[in-house]
Every structure is written in structure tokens, then in C-alpha cells.
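Just one chain follows, in the form predicted alone, and it is written as C-alpha cells.
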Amino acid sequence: MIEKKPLITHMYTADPSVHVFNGKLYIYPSHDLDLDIESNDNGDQYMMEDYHAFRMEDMTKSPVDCGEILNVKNVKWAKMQMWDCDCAEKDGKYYLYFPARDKDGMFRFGVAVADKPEGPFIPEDNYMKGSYSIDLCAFKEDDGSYYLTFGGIWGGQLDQYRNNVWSKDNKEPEGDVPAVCPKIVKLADNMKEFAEDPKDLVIVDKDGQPLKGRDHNRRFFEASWLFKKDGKYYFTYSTGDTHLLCWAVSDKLHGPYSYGGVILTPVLGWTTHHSIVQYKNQWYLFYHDCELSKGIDNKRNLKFCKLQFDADGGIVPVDGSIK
């Protein structure tokens, strides 16, 4: 079995989208390039320049490379940092959801569009107009609409936004005062434009608060992914300095989302980043450590392990570390 194994060795993988197209799981990794660039806070050793899809039928065997996707220097509005993506299908053709920074330093999301999940994707001439930050999830509703789910703090940006406009005075909220929301956004029926100003999707605790500033155990940091499960919404994230990934449930796509607990604990490295997909009636977790690379931190690589749920709905927490 390669469950908690890495899953791809040939090449530094991280921040997996998966999904089920034509009855196969296909992964949309970010890739990590083989630099020695110092870490810090910004992600500015995160200098991913192209995107590999990744086919996988049989869980007991690595997936297969069907080659590079897209690549920066095919994207008129970027400059560089392509991080996490995520891919969507619609009427048979495929839309790549990807972050990167324009000619200023800003992220903005782009949209490249594929006839096949394996791609290659041809990128729009312009970045979705009023995107920003990181870290997409794209959701399809069970009426055929389709969501964003995004956000990311420190180097993602996200902390200087306040309702959907950018400062450079804006931090992160401290103590009481409630964290910084991910957003969700519907998109357009062309997938290629918001059809509406992003929205926050509010965590909050038992009684019904918004989770604080101070409350790094909880509050979201970055790397959202959204699914949906016996009628209830999950959504799942990361915490960035405190290293958990954790779940919140709702009724509501728009929430609020109840804090339910840690999904996987600190792994090796400092970011963690995960997806979470159903495959062949089996739940799967889709994350990222620095096994490959022994605990250099840009230098990731993708693993994955079956993932349970208890008889009311809550997510069995998995162990993050390496045995």
C-alpha cells in the first residue's frame, strides 16, 4: 500500500486539488521547483512557475504525470508564484481555477480552459476581475451551480482586505476581535467570471461566535476546500502557524460553519494543505508533507490515507506524523 507514503517522487508536489472526473481521481498539485531559497513569512520561497495534472485509478499504485498543464510564462497577466489550484467541469469542458501575481505583486485568480481533465489549459488574456488572495476551492452545487472558496493570510494577502478592498494598513485581527473570514464567491455560467462581490463564510464556535483573532488553533488561515456529505457542508482549512487542518459543518453553503474539530495533526515541515474526495465509496485525504526533502519546507510532496467519519458526521483526526 502507499497510503502516508509519497505519492509522487520524481518531482516536489504540494496543495492537491482532487477530483473525480470520468470515473478517475485527477490531482492538481502546485510544483514545488528544486531552489535553495530561504524561507519567511511572505511565501517568497514558493516560486512555482507551471502546473502538473496527475491521473490515478488504482489506489495501490502511484498515479501517472500526464505532463505540465500550464505554465506562467503562458499567462499574459502574470508574473509569477502560480500556487494551489483547483479544476471544475462543465459541460464537458474543464476550467483550471489558479492564483498568481500580477506585474504589481497582487494575487489574482486566473481561469484556463482544457477539452480534456489532463489538459493542456489555455489561459484568459485577463485575471478575473475583482479576485484576489489564494487557494481556491471550486464546488459544485447539487443544482449545477458552481463556487469559489478562497483565502489565505500573511503572503496570501488576505488580511489586508476588508470588505472586498485591499489596504496595505490592514493586518491580522488580534484578540477578541474576529479573525478574518474565507470567502465564497458563485461564479458566472460562462465559470469565468464571479456573478457576484465575494461574500465571508463565517467559522464560528459552540455558542455561535465568530472565531477570534487570538484563537490560532481554530481560525483560518489558508487552504480552503468545501464538499458536501450526507446533506451537511463541510468546510476544511488550514491554520498556518499552529500546522492543524480542521473541519467546520454547516446546513448552508453560506454558512455559518460550526468549528467541529482537528482533521490532521502537525505534519513534516511548517504548511499544510490538503483535499478531500470520495472515490469508489471510500473517503479519501489528499495532503502534503517534506518527507521527500527531509523537512525543508519548499520542497513538498503529496501523500494520501482513507479518511473516516463517526456515526454522527464528525472527521476522525489523522496523524500527521511520520512513523
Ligand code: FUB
The other form holds:
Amino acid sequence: MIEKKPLITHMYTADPSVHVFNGKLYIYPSHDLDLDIESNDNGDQYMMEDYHAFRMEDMTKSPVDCGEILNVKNVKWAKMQMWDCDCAEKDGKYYLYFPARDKDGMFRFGVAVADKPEGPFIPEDNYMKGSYSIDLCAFKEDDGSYYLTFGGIWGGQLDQYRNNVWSKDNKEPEGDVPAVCPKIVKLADNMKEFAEDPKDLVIVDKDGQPLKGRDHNRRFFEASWLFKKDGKYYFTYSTGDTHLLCWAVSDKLHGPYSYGGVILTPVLGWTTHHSIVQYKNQWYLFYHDCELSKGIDNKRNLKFCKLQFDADGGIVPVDGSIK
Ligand code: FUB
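Moving on from the form predicted alone, kindly provide the form predicted in complex with beta-L-arabinofuranose (FUB) as a structure.
Complete assembly follows, chain above in first position.
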């Protein structure tokens, strides 16, 4: 039984992005390093330098480590902190999207291209123009167009942006002011550029009102993921400082998305992050906790479990605690 157990034990892994390519599951996690760094709200403890890809065909067996697919030393524009990445396939090419801090300390997105899902991925010389913040998800729409959702507040810098413009004076909204929205942006046909300016992906309550800044149990913090099921779009995310994974649903890609509920209750460790994928007719939740490191925030490990939907399409919550 490997469900809800550390999935990869020879290295620390976090922030899973999981897709089915060529009939196999591919996992693109962050690679936490075994460093002793004090944790802070800025996420300075997450000093990742590279990515590995993992392949999984049998859900009863550990995934295969396909090796390093990209290292920060080969990314000309990036200084450090290779955080949550994701991968998309188009016309037989694979595009790895990843955030990192540039030489000025601002998070930007890079793109790297490969002929196989296992890489190696060759990075573009410059970051994607107009990109900012962290935690991206690559989503393929039914018409063959591709989108990124992204964003993360606090260390992820999203709360310092308004209308895609940065100012150090912008802060996380409080009280009844609408919370910061995650973003959605269409990719250009070449998959290497934004086709437009990023737009707000608005999450609303049952009265159709945008979630408020004070609503820390429901407002978006980081870890965006988007998938489609039975004609509905599901946007899923972390509430950060309240340590929940939540879901919101819409009939339209651009929303608004109605808040639905909790997917995963708090895990061991501060961060909570995930992806949701269907493989061989079963839905799965991939996530991380800190069981291997006994709670050290920058040494996380992936886990997965089956995910159930109720008759109305609601996600049945999963218990994140270690029993
Ligand atoms: O792994 C670094 C950061 O921690 C991610 O970007 C966040 O989602 C959180 O998991």
C-alpha cells in the first residue's frame, strides 16, 4: 500500500504537477534540498536548484526517477529558487514552465523545451515577458489552446501587484477588501510567450461576492491547479496560512469560480500543495507533507491518494493528517 505514504524517499520532493503523457503518469515536483535553513514567511528556506521528472505507470509501485531535467545553472536569467513547475505537451514537444527569482530578486517564469516528457529540457535565454509571481499550472483547453494559471502571495510576491504592475507599497488586502485573485493567461501558439495580459481568476462566495481579504480559510494564497471534469472547470488552490487545499468550480474557463469546499485538511508542515489528475478512470490527488523529515518545512515528500467526487460534482475532502 503506497497511498498516503512518502512516494519518493531518495530525495525530498514537493509541489507535484502531474500529467498523463503517452499513457503514462509524469510527475514534475520541486526538489527540496537537504539544507539546514531557518524558515521565514518569505520562503527563503526553499532554495531549490533543479528539477527531476518521475514516471509512474503502476499506482502500486514507486515512480521511476528519470533524472535531472533542468538546473538553475543553465538558466541564464535566473538567480535562485526553482519553485513549483508544470509541463505541457503540444505537437510532440514538451514545455516546462517554472518560476525562479531573477537577478533582481523578482519571481519570473521561464520555459524550457524537450522532445520527451523525461527531458532534458533546454531553457530559453530570457524569462517570459510579462510574467511574475509563482506556482503555475499549465492547462489545455478543449479547442487546443493553452493557459497558465498562477500566483502566490507573501514570498510569492503576488500581493505586491495590481493590474499586473508591481509596487512594493501594495500589500495583502485585509478586512472586507476583496482578496488578491490568482491569474490566468493564454499562451501564444509558440508556447513560449503570453498571448495577452494576465487576467484575474475571481473566486466568489455563495452570494456571488468575491472572497474577502479577511477570509483566510477560503481566500487564494498559492498552489494553483486547474482541471476539467464533466464540462465543469475546477480551480484548486492552497489557503497558505490556514493550511487548507480548497476547490472552486465554474462553467466558464475564466470564471467567476464559486467556492466549493476543502479538498485536503492540514498536513504535517506549513505548506500545502497538490495536483489532481485522472489516470485509468480513477481520479488522484497528489500532494506533499513533511513526514520523512518529521516536519521540517523545506524538506517535503510527495504523497498521493484516490480522490472521490459526490453526486453533485463536489470533491470529497481528504484527511491530510498522518495516522
Ligand atoms: O516550494 C516552494 C513553495 O512552497 C511553493 O511555490 C509553494 O506552493 C509552497 O509549496
